[in-house]
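First, one chain by itself in C-alpha cells, the form predicted alone.
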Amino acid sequence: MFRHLTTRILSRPTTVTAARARPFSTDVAAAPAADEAFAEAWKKVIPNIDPPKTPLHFMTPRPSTPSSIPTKLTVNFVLPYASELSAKEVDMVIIPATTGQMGVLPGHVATIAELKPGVMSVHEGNDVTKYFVSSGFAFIHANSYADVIAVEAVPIDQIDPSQVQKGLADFTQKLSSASTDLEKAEAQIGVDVHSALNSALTG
C-alpha cells in the first residue's frame, strides 16, 4: 500500500509540469479574441437577434510585453470610489506589502502582492508623493504596468496627527477592555491601522 502511495506521489510532477505549461497572462495575445463559440451557439437558438456582447467586447487590448525594459513604470492606482492615478508614468513605486516594503521598478517580475496598512510612495524624478493605504492588492505585470487597488487611501499630508493619536488611544483602550473575540479583533484592527498611521507620520 505504501509503495502504491509513493508511486502516486512521484507521478504528480508530470501533472504539475503539464499544468505549468499553460501560458501566463502576459503570454496571451494582447488583443482579446472574439467569443466566436458563444456567438455561433446563440445564432443556432435565436438566429433573428444579434448575440449580446460579452465582457471581451469591452476590454481594451492589453499592451504587449516590450522586448527591452522601458525607462518608466506605468501605474494605475484606484480606490472603490475614485481613481488616484491613471496610466501615470513614474520612475518607481514603493508599496507596503504584507511581506515588507516592496520597490517596483520598470521591468519588475510579474507579481501579485497583498497590501497591509502603510505608506505607498510614488517616485517621479525628484518628486515623491506618499499615500497611506489601508489594505488591498498590487498587480505587477511583466510589461512594466502596475495596478494598485486599495480599499482606502489618503495623501499623507492630509492626515491630522492629533486624530491619529486620539484614535490609537481609543482603540488601545477598547482592546484592553474587550471581552469577546469579535471585540478583540475589531480593536486590534483599529490599533494596527492607527499604529501604521502614526509610523507614517513620524517616519
Given for the second form:
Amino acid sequence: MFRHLTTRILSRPTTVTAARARPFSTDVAAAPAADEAFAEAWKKVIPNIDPPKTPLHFMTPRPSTPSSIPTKLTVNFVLPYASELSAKEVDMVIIPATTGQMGVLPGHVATIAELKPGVMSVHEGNDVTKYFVSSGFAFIHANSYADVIAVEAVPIDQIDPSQVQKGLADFTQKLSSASTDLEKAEAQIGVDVHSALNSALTG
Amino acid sequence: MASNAAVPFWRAAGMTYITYSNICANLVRNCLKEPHKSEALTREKVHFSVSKWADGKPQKPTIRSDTPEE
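Go ahead and give the structure of the form predicted together with the partner chain, now that the form predicted alone is out.
Full complex below, order starting with the chain above.
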C-alpha cells in the first residue's frame, strides 16, 4: 500500500518542474541545494521519518552567474598528463576553434568549441603565453570560467622547424598519391597539422 | 537532426574523433625538439590485452604492447 504512495509523491515534483518551460542556461539562477517540494510533500504524509536525500542534495549547486561582468577570466587548461593552468585569472585567451581563432573575454557567452590544431594564446596584462594545441575542446561557462582540454599542448619554442618542413613535404606527397578514403583523410590531417605548426612558427 | 549536416572530412572517411585526435597528437609529438621529444614519445606507449569470450571462456588474447617484455 505504501509503495503506491511513494511512487505518487516521487512523480509529482518531476511533473511540476517539467511543465515549466526551461529558460536559457544563461538565465538559470543558482540551483537549489535541496529539493524543497519533495521534502514538504514527504513530511505531510510521513511526518515521523526524515525525508530521504535526493540526488540534488548531493550535487554541488551550479555556481551562479554574477549579475555584473567579472573583470578577469578564470582559465583551467588541462592535458591528460598534466594541468597546465589551474584556475588562473587572465584577461583574455584566444583559442583555435574549428570556426577560426576565437577570442574569449570575461563575460563571454557560454560556448562549447571544438579546437583544431593551432595556437592558443593566454593574455595576462602585457604577457602573452602561446601554446600549440593539437586538438581538443574549450568549454566557456556563463560565469567567466573557461575549461580548455587538449591532448597535446606545447610551448611554441619546443617545436623543431626542420621536422615540420619535412613532415609537411611528406604528407603533401602522400596526399597526392593516396588511394583509399582513409589514406586521403590521414594525409589531409598530416597536411593540416603541419601547416598549422608552420604558421605557428612563422606567425 | 539533419542527417546530411556537413561532417568533417575524417568522419566522412570513417574515422572517429578519438582516432583523429590521437593522430594529431602523435604528429605534434614527432615535431618536437630533442629532450621534449623523448619524454613525449613515452606518453604514446600503449599496453593492452583484448580477448573475445565464447561459451563463458576467454579466447586467445590479442596483446598490443609498446613496452619491452620483462
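All of these numbers come straight from a predicted model, not from anything done at the bench. Positions refer to the first chain, counted from 1. Take the two forms, superpose them, and find the largest set of C-alpha atoms that agree within 1.5 Å; that set is the rigid core.
The Cα position of I49 differs by 2 Å or more between the two forms after fitting on the rigid core. The two forms, fitted on their core, place the C-alpha of E40 16.5 Å apart, compared between the two forms.
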